[in-house]
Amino acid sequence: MDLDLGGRRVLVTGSSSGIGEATATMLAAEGARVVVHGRDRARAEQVASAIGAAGVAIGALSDEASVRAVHDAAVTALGGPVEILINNAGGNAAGNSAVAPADIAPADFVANFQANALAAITLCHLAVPAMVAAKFGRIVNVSSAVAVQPNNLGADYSAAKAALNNFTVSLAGSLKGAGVTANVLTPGVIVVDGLVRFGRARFGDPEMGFEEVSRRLAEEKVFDVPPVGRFGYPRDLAMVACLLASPLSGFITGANYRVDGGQVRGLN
């Protein structure tokens, strides 16, 4: 299928690795222009190399000024505005994962907002006004299905991505009839390099693949496995990120396209 994103500017945070390099890769097949964004130089340029990227956008995104480079080096690259954002790079910023919420220091919850909530809000604000003046704009912000469905550990992260959706949402009911849209997409557990590392670790095996990982974990129960009977890859949450980035998803807004296999239990 022609998602029609032939030549769009596309900037993908995140996306040296893991559910961004797929995204990044997969609307690169599609002919859009991309920007491959991370913190390692090498790292992102070998993934542009390897897609065809239109360029890099090297920084941390852990304050406004690093932001706002990212974003101007994305345009540079790109000779033009961004018109299609994906909103993917986050992570626990503090390794709360395993910390009770009373236990978890203010300074982290300000350290994981910054990297999963207002990151993501600083390049809305940089890109959507030219995106309003062009009467055509995509926004995905990737979140997390604890933002829905939080556990008892990791607060921080789990209120951050909450922020992140609360956001989207009221992004993409201002910017009624502007051409612009807004939605978030939700992963359960994915199979990204963090927990294949941690499968060749557990199971002995440093040669272990990302399937084979996902069905050992799922096997022995590691982790909930979702009803699907599996977890999740990057190119799960890429085939749905392509289609919310494309111009024909123009009646899809203020929506969470929860991909996790039916780990949250409940509706939208």
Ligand SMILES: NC(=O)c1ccc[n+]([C@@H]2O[C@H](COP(=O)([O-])OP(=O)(O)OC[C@H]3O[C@@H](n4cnc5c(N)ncnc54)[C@H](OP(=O)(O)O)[C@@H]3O)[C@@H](O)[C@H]2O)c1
Contents of the next structure:
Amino acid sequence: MDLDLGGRRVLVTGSSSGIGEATATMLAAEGARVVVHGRDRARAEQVASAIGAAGVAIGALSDEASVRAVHDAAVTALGGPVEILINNAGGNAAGNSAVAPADIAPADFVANFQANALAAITLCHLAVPAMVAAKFGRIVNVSSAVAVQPNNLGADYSAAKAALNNFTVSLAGSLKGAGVTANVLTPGVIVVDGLVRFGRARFGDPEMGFEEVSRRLAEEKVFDVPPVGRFGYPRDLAMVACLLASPLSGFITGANYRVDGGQVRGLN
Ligand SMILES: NC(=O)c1ccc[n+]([C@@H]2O[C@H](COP(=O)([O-])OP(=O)(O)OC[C@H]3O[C@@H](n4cnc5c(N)ncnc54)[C@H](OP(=O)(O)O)[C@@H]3O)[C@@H](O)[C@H]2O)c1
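Form predicted on its own already given; the form predicted in complex with the ligand follows:
Next comes the full complex, and the chain you just saw is listed first.
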């Protein structure tokens, strides 16, 4: 199927590794002009060169000025405004995944809101006007299963992702008839490098590969295995990101696409 992504100008934040890297790779393979973003220049440049990207945009997304710098670098590398914005950068910014809500420092809620919601919101603020002017745009905001089904721990991260979901629905509704869609893409447990490192340390085998870590995490019930019987891989998300980025997906907006192997016990 031709997703009609050829030549489209794309920024994928957090594409120097994990889900973002897989998404940037798949979009580039579909012919899109992709800018790779991350804080680590060497890694971002390595990915960009491997996938034949249009360029890199390097920097943290820690305040309005730094987000603007990344956006402007992407526009320069693309030679025009961002048409497809994949807000993927994020993660648990304060390391509170095992901390109870009332014990989390208020400042950590602010840090997680910046990393997992406000960075994406600021990029939308910067990129949407040109999308509206061009009558075409795609926004994909990468959230988390905990946004709709929070754990008892790590509320600074899950509350920030919930805010991102909420914002996305407002944004989609406000763009009535503009040709610009905004959707949420929700991963469950995805085996990225960070999780592989965690598994290697836990199982005492520094050579353990991707598939083996995934199998042991499931076998030893470190995480609940979702109904499909395995954890996710970055490519599982990338495939749906390509669909939501495609000009063919113009009737999908304000939606939450869960790619979690059935982890969340609900329809949305
Ligand atoms: N993996 C999962 O199981 C899972 C589950 C639910 C949701 N998610 C979400 O999926 C997204 C991608 O996660 P991943 O698992 O693929 O993580 P990852 O492999 O650690 O990649 C994260 C990417 O985001 C960048 N990044 C992180 N924080 C940033 C910041 N403050 N400013 C600029 N860049 C930043 C990193 O860049 P540098 O390393 O170069 O700095 C890296 O490119 C995140 O939003 C995460 O919350 C992941």
